[in-house]
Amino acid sequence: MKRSVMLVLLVLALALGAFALAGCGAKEEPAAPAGESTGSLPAGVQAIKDSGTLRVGVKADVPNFGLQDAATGEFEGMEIDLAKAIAKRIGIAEDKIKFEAVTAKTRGPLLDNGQIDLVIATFTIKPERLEQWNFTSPYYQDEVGLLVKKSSGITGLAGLDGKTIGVAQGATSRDAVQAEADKAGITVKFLEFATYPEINAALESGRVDAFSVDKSILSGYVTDGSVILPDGFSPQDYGIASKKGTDDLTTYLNEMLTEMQGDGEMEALLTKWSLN
């Protein structure tokens, strides 16, 4: 008799746990904050969430793309919402982002030796640069322009015939100006600079006679004096730029631009930062 007693405390004790157990694997998780990944992420990005900072090579002389204040050495724009949209989805907090200034010239380079994870700087997609570095799907797209003096009488390109254009040190603005100068039967002159105020300080000192960029970044040096030249050529797509290699990570980054895209996230970005 008490060895059924036994037998039966033994199984509803062993019924009780597995209940217990049950309960517990039951549990629901807290759900992850609005905008961060749920699921597992790819070997690439997961290793940028594990070093606990995301490093962004960005500009830090392009008015509504990546401007750093002089006075508090913040950075705003675009491109800046941008990498924090992106370190939000990954699980970075906003202050873990290190913004590092970059130019034409530098921005290759910084993603080369490992210094930088992206670049979101105006960095057009062109198929040479596919062969250097990855890059996502245009997030943005522009085209080459030409800023002069009002005083100058310059009305478009032809007007620059024998004269000299300011471009940016490794952009591909210079290609595309000769380019165009070609077809028109023209000659003009280059001279190279390290960043876009030093080319806009020529023109208003008179060593260049044009500012040649992209329409999107003369606009942030328009002023009284100045006028964006209505001529426009070779199309500009601005696309986020990785060390060849990191195919997940472009992946995910091209699946989170669609998202922006579809839910209006990226138009929002795009009218608050006066781009559409």
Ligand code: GLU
Contents of the next structure:
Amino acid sequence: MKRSVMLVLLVLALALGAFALAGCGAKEEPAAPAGESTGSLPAGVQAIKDSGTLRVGVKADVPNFGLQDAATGEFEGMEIDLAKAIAKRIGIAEDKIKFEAVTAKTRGPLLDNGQIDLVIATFTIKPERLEQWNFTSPYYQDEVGLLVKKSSGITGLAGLDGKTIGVAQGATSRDAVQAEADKAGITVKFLEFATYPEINAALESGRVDAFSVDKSILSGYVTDGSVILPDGFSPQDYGIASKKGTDDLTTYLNEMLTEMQGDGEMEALLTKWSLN
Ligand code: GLU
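Could I see the form predicted in complex with the ligand next, after the form predicted alone?
The complete assembly is shown below, putting the previous chain first.
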């Protein structure tokens, strides 16, 4: 081959290579941070991203799920980590998550008045609640249980005939225990409290004979002097709640939960917080 022809071919090859490289470069998107979904977000999710913060109602008094450190004010638990995973996926920095302490009684109204975007707070999915709020598919399942003092000698539900049971306002516990008591043919009374530490204190002082709520919540309150009875009833599926009608947000969160449940991330989260 003549040297001039070779030169032309070489120049052509170099030009083609440079063109290809430039083409690739133009098409390349900036890489999304790990865990953040690429592409456009559904309108409801984009609106949260545009607001710059993710406001999440969480428990402050439920060890392993949502617990606030009294000294630092920091929240920790499985549901806190779940909120962080959501923020990461949306593209909101962790320090832009605003955690709001909620109780069984306050979480719904806080969603309704727009003070929070999500509730991730041991919130059981119930048909009547689905009429008021959006819920994702379940991320955890529990059952209702009873915590009693060892010194009471009570070993099962039957031993609670005529006794008083402490429950949280706005929780599913009262109806669940009542249904179970009816089945067992026993009579029980209830005292309602705003928070779990208050119910536990009432158990300690003898104002109530048993503390009833979901077993995983009870497990955070067991002491050397108390025991969770083996009875368990009324399965509780926990879902992430948002305002009624925020369907694209719910779908987005469901996709995330499905992924986390499929790739082992949810299992790892439950293991981290001793919940499986
Ligand atoms: N999980 C139950 C409920 O949603 C117990 C109460 C609570 O979550 O604090 O009512």
